[in-house]
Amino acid sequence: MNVKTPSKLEKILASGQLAVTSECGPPRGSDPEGIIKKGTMIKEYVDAINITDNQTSVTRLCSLASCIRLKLMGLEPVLQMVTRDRNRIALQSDILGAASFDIFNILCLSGDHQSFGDCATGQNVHDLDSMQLLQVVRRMRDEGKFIGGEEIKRPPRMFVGAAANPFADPFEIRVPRLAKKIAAGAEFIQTQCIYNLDRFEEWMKRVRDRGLHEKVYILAGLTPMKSAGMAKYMKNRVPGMDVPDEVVKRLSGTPKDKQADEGINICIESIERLKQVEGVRGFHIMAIEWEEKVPEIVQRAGLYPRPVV
């Protein structure tokens, strides 16, 4: 997996271990004390925490301060940054402000348009793309060299990794996509919200077929649904989602005051048959604005302790 660096999340891939991860947004606001919350919440229960930057579009507390906290708490931080925001300058900046508080994580993303939140109006850079942003990451840590060909005292040491959705159409492209990814320096991959899970496993066949999964890291990605109306609105309104309707059929069967604690049932039980698809090798767990189910999440599917490396 070429370059070590000194990324916890690394190590316990490296081990055979399965990784988990979670994710946390930043507040709207400059008042640290939600990310804080969250990550005391579950900081024993996983091996990193991503932090979103501007996710949907929606301004707010930006993701290398929000790292930078977690880090001073002693935890270990994924620095999600995108491409929408900032050219290559700011790119490779924000880099080195995350390598200089020993920031030992990126996912390189695109980003959702802006016309997904609160400033509708405002321009896309896109100066580079994912691919890119990988390739420059790569070559700053593994070369000590900026864009333009420059030396970089101190280069950054960072575990890098991107998203993969297997379910956005046309489904034909998906794992070619992921090949570019790999060919372009991703080493760890986590995936779009897993609900249909015979179409995720073709998707790792595939994967399979092409030996990529002993090129990178691949952590499934589990969203716990907090009701039948979150399930309806994922399914019929969120681009590049796909939620079976027997998934829909069974929280929309349950009580109301028990879809909750079904929605955790479901997310479990996908973790359980995820363990045994040959290539996966962790777990991504975003439980929006929900962090304290982590914990019950991870001990009831058999990922607590996490291992010590």
Given for the second form:
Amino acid sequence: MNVKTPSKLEKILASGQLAVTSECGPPRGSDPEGIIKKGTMIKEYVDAINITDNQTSVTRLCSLASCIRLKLMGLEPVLQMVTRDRNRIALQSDILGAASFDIFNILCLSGDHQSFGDCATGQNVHDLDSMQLLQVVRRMRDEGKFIGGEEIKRPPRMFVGAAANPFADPFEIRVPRLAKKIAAGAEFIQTQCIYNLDRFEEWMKRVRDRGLHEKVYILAGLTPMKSAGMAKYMKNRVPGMDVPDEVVKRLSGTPKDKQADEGINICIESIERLKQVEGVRGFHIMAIEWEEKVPEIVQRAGLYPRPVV
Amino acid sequence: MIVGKQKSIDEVWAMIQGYKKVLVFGCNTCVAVCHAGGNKEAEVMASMLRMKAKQENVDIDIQDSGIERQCEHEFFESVTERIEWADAIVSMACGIGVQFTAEKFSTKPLMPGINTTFLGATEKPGVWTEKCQACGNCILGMTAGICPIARCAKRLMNGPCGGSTKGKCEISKDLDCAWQLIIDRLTALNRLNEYETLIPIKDWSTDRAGGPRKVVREDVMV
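Switching from the form predicted alone: structure of the form predicted in complex with the partner chain?
Below is the whole assembly, all chains and molecules, this chain first.
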């Protein structure tokens, strides 16, 4: 696949090397220190850092401003953008704002429903959905045009990504849905956290059967478990999450003070196994409020040092 | 049809404070089918308000009346006198009927007796569900006859989202995922291949976004 943007993430993927991305959630306040600290902690160990966009619908410092912070530190941000909170004017405007700071990666999402967050009585927008946002960004970049058809002076240059959940229902459309996102313009995919490796491998097989692994870079998503309690919560309470009983059992069978270590072990073993899966082009490590573990995971999984491109 | 849900007696009672003659005014079509604001419900509401007045020892005359539809001029003739009698009206109609009645009687204070909830259907006695948001540009032909605008919590045109679990929506286990229903129906119709057709960006100008809407048909004007 040819490189179309100045994105470092795109260059690494195009070079055939396994990419590593991670993500940081912005703080619930205006102090940028949290983002700076998280970015500094992991910068040597990842190729790009996603900044979440009011994840779980909880109001936070905005993704765009946090991405600018990282960019000013010389890091490579991935701007996550949900369609929940902004109409097409605001989405395009924020894309231009990000492009003005040479932010070269975007991840297009619909976003969690607002009822999960701190503004449950608010409206949601969803003027576009995530597939339509993919189309919009690609058109802005490739044709230099706004939704309305007018020309953009200095179009954005962004490597365009989407999320995929191989575990959500209904399973029969999980691969068609990926195909649809690729048709809409997705160039890279970051998946939902993978705990059920058998099911993920089955999904990847179906992805390969349709040749989709040659049309999009798939980064396998991983979130290390901190405890058996977290595993149970993820299994039972988080929509669209598939945590097999073995994972819960393995953590429950570990003494409490060793469960976090065991969670890291599981994560590293998963990476080792996923490296063997044809079509997996890298890893997206989402260590939720546990960013300090990213360096260890990357090192122990044999993904360090990161390539220089 | 338009589905509604009665306001609590306490809320209606609070709204009519200070009036001496109150008419609880039913609307006997849509909101009668959902047992919220028909003429029978108006009668019951009036009776409960009278009990409340008695309990609170308030001197107020509360009567009830009703017509077939509060959204058409022709039905009002028979009740003009009753409406003139009252110094306030509690309309049991949907928001349309409340406003239409208010426009006809411009000096008459008018309060809503119900909350207009949605455009929906009767699933079974006692259960009504939303089916349409009147976006003004029907896409049911592209979505196997199931509307994601009205029935997906994120109104996704190209769903389902990653939160769809066992056929249910991420916001409630009691809510069907509209996209699961669409996929099931496409499967039943042997048209699942159509799932991969991208539904384009929607023109919302025919929706609320375009401002209050109006249909004018000169061919049927009298």
